[in-house]
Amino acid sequence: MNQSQYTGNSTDFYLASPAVAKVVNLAVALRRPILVEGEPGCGKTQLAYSIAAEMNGERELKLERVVKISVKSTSRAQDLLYRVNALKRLQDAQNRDNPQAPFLYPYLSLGPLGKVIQSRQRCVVLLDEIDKADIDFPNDLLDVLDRFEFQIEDLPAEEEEDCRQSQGFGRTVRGDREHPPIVVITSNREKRLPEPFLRRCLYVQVKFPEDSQDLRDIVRKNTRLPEGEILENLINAAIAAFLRVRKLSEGSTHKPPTSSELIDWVQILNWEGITPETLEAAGHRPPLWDTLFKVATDLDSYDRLSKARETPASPP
């Protein structure tokens, strides 16, 4: 690997672990996708963004933007590739004047996928929770995302030469194999991909950050609050005191409080003007301390066992 490397600690919003800023800089010598595992809130989005703005402009990468795609229960590959407006050319087809009608190309159009490929711009495209999906979405996404061309079988071959006149397009739409995007895909796991699938890209595993340090960072990065001796003792004091919720929380909880959930809570703190003095007393009940969950059933489960830990056991 002689091409720029990927430190994860280059931006003023993210830190990523020497572990997975190694798992990274392989994908991107390997061109395999990048598949993102972790819990909620702990930054497997933030990831893919933080690839584009660190390598954004280096020689060897020249990263344009991150193209972001959401996968939802009904997405289907083919519509990340391309799309046929057949409801428009239905509509069309009722005039017998329109030229148009009869033909499919004019209401063709590439999906956010195909448009990436057929640029052949070098950019990060982040597969959102591709989990969400049916079985048979990573499926057909095997041979697109190892050899970044497909077939647009719809199209007659008749039509491919007008088709890539007017769309610049054909059956066939290649993308640059040599230079491909860098692909980030993130899992909830909220259902098990296909071994296939697995095969073809690099692991990682976003964890949550134990170190006080680590975690001073990301609150520092993504929040705007000013400089001080006085919110520094604050933004300590609350680290130590989420890590003690989070510790009693977890096993307990559907949702442990992440990293995401501390950001929010160290600004409420501080717009509320809570004391790092208040929260070194406070225990396992810190101030505000239900802001840190979202589901019901966590939030009873939390205050039970934080008000059984607080209080004095009964002597015998």
The other form holds:
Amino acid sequence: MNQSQYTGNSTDFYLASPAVAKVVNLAVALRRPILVEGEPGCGKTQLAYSIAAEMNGERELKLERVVKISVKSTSRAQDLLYRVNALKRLQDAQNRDNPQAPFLYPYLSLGPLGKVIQSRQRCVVLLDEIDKADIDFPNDLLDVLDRFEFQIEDLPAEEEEDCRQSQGFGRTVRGDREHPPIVVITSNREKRLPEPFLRRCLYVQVKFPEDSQDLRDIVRKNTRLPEGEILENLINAAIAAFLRVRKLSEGSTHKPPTSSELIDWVQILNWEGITPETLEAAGHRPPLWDTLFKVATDLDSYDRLSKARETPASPP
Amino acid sequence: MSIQPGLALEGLYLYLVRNGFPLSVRDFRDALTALRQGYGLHRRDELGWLCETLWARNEAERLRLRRLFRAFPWPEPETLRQFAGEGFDKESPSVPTGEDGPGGGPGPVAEGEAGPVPAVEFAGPRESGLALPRAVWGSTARESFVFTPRPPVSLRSLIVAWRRYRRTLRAGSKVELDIDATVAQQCRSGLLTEPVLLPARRNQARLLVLLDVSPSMAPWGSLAELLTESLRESRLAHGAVYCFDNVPEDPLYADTGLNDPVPLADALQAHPGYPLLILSDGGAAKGRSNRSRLAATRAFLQQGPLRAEWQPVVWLNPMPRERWTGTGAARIAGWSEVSMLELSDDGVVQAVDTLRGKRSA
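Having looked at the form predicted alone, could you now put up the form predicted together with its partner chain?
Every component of the complex follows; first up is the chain already shown.
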């Protein structure tokens, strides 16, 4: 991808819209992080894998191509950069003859982001669901993501040389600012992100593809189903039924089904041997429609809605 | 004539900044870098896309930028063509077409020319033309109006302010190592024994919020949601929100629709000793002073449970301070039972200081 541009459609597992691909290219050119938002299940995380795959000229998804950092509610920015194993040091210090314990550097290790910066290799870093962390978390990372450089303040200056020889890094860890990692950050908008952070990112909204041709491609790319005319008809009928369900559920359910539910559903329909004709005849209550919803209240409300739609009110 | 893209972009940048769009020099440099790499060249809408992608952080900013950009005459296709001639003659990467635009020449400036460049419309009084009656607008002529409802403080600044409201006490299970006590114990016994633990410090700050949901507060309708959400994120030990209609009196309501009444005594009893925060315009929104409402408000502030346990009562008023004059708000602000502050970023910070016990002068 260094020479060419990200197209979003040259992998076997992901299809990005041209608008999304455009922003990704701009972000890569400007060396800015990409902030991805969108409904859960729309492929926010997959976008990172697809960028990595295109960067490496591959078609298939390879987990190891992306340094994935799953953000938790307890995540601290510093832990992504480096950690000090104080407990091990305390344990070692019990033995007076232990030569290591008086020094800090043997207990120092780089965190996932720290390793990426130190390695100076062009790769894709995925900070998944950043909004799960505390509101200060993004701000703490701002400077690091900007400069790809950080200080290990816990490392005493007199141990720096020893640390560099044994661990390969000193108090300042510098990345390659000319070719920094491509940083993809996803957010489910559970918390509002800080303004300075938003200012540094380029924003991508991954939308649910309403176009049935795109959906067909997405299902094809993500299901390992054998090609065949029967299956093609099943996918078409399933997408049509799915779009009916989604349309009816929008606005009245907490989480309308998205692409990830569609992919699972098509596979289940295939395993269960459901025919396209059954799907076409079923209207708003296609077989196994309940697997499309993840929340109990959504199941109930769709059940009510679809029943009301299927049985038109009889005249009094 | 050659035009430096920097100079030309500067015009757009300064125009946006003058119109109050929040941009920094860094944003400008990023846009310049992007232009140099071939983004946003060749077509006016491409440049608009670039500015929106780089400079707008949310949907509101995006729309605002789009509107401002539409009213800005630059760049004409001629200028863009000159950019292309300046050595930025790459095909815009975002328009992947099959044709290879060889370097040099004006190259791929096609549809862009079709898009008419809208004329600038200055929203100011024009000297010529039909004489229109002018609205007489006395002392408040310099006010600026916001027509899209937006809260006077952002959710984030509220959360940050609440987080400054701390009263830490050690409470709960013993999880923290008490180093001094452990060392002392080991010195006494001379043996390696169990470490001494003590409870972690926890924020014990509590807050009771009374929110006015009367029609005069309608412009700040989103406040209830904002408050509830900010309190959830605030790390306070507990925060409760009740609503009232014009005057905080019995009963209070648990919902903004005033459908779920809660007796005042119950609300106060359930939250004993909670510092009180009142959010209301105090008559300032309508510019009135209603004697009976003022009397009822004062009676509320002076009543038993509130006076018995001293607690700071802070009143945040969403109307700007200069609009309090001559209204009920000015009267309330003069009372000793309550500190009235403007609902703004600074006001919330001051309110938190007052809640923490620092009485401002």
